[in-house]
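Have a look below at one chain only, the form predicted on its own, in structure tokens format.
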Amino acid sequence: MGYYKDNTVLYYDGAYLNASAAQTNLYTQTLHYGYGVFEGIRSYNTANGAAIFKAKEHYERLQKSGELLGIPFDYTVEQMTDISYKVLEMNNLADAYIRPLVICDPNMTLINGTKSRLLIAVWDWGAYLGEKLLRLKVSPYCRPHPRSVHMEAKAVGHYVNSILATSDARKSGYDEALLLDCEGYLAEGPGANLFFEKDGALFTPELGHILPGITRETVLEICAQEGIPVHVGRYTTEDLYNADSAFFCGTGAEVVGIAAVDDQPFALPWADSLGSRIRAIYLQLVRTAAVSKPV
């Protein structure tokens, strides 16, 4: 798909630029070593116009990711939120995907540098994994060991693992992959967190080996409000195979149901599942509870 047009505007390093004219140095640590951090954020068209859902939480996570990786970064949450609304306005977008990316300066050493540059781009992007129920393959790739990287950071280089897993699943005829952690327990999708249902309760892998997703946290909030029991822990593929239903959630994917894992379907129809109920609440929430544009 095309992510920009001739008149698309983005923010880069202090200026609003035409996307086709924006340039960066070919010797950045981000390009050569995957040393950078980013976010995926959504804006929704509401009765009050474009509203970014959980901008504060996303930009706080971006700051935290930079801190964990030792990337110098001095934008405030308020500055980044204001820039995001400005870029949306300049591109006449309300329903949009927002991609902030922190790019490190040229540096061919393996020591963190002293400066970074912020990119914020927006584009029109539907649900990342589509609307239909997904067929998953348990991936031969596992999530990195938490002592090898900061799994709680949304780092550029971490997504090589995701590309390998998704590409393998697609080549095998599946819609998406499901990764285990390095000890063989359920972890997450390449770009989304996992929940599964059993006997009227939800189960989700614990933090440590997975990205602490902001949509995952929103699902937990919805469950608390709706009185849906949730168990957080370490679960096996057998636990998932024997579940009643399952779903992925993420900013890009939103909430999307899973039809089968390794060709084993779930017994409960999606329309009768807790995931379907949560999806309906979530899609209403993002258009009513999002923080509107600052005045």
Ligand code: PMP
Contents of the next structure:
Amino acid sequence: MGYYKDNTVLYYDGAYLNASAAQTNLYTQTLHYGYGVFEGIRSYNTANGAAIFKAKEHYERLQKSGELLGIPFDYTVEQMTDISYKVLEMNNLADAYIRPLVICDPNMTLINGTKSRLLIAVWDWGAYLGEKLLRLKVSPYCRPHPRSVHMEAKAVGHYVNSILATSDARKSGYDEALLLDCEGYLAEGPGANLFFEKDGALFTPELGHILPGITRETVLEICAQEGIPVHVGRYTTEDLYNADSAFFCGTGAEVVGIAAVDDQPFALPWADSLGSRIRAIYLQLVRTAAVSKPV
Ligand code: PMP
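Next up, the form predicted in complex with the ligand in place of the form predicted on its own?
First the chain shown before, then all remaining chains and molecules of the complex.
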């Protein structure tokens, strides 16, 4: 997939640059050691033009990720939001993916550096019309231990684990992986959080071993509004195998139904599931209640 064209503009370290001409140093701790933080954000084309969904929540999480890893980083949420809208406008994009990445300065030691630089790139991400359900494989890879890394941070290096799990699932003929935590409880997907339905209620893994997803939070808000009971706790693969339905949620995935886990299909047709109902509400919400462009 091409992420940029000849005329694509990105923001990097104080300047708006042509993406093909933008450069970075090859001796950064981010490139060599995975020591960097990033975000995955989406902008939707709404009646008011491009609207970034939950920009504040995403940029606050980026700040928190930087803080947890000890990466010096002093952009405010407002600055990053304004830059994002400007980059979208310069690229004439509304339905788009926004990728902020905090790149640490050149430093081949293992001591955290004193400076970082912010990249904000955007690319076209048109409305996804299909509704293909996922076939999951419970991964042989577990999520990293929360005493090894800060699992609530969206750190570059954590995604080695996600790539290993996804590649393994694809190689085995599945669409996606589902990772357990290091103690064997359900955790999350390589890039999405998990919910499952049983007897009219939803269940989702508690925080601690997973990324606190902004979409997960939105799903919890939708459930509160709709009066859907939700339980947050530690659950096993048996709980999931015995569930009526299940779905993944994330900025990229939005809300996507799961057909089967380890070849065990769910009994409830997706169209009749709570996930399907939440998906419809979510898709409506991102195109209406999203924060509009500041004037
Ligand atoms: N878990 C992981 C590991 C992820 O990479 C993502 C995507 N950022 C999520 C969950 C979902 O998070 P969000 O809803 O904030 O996109």
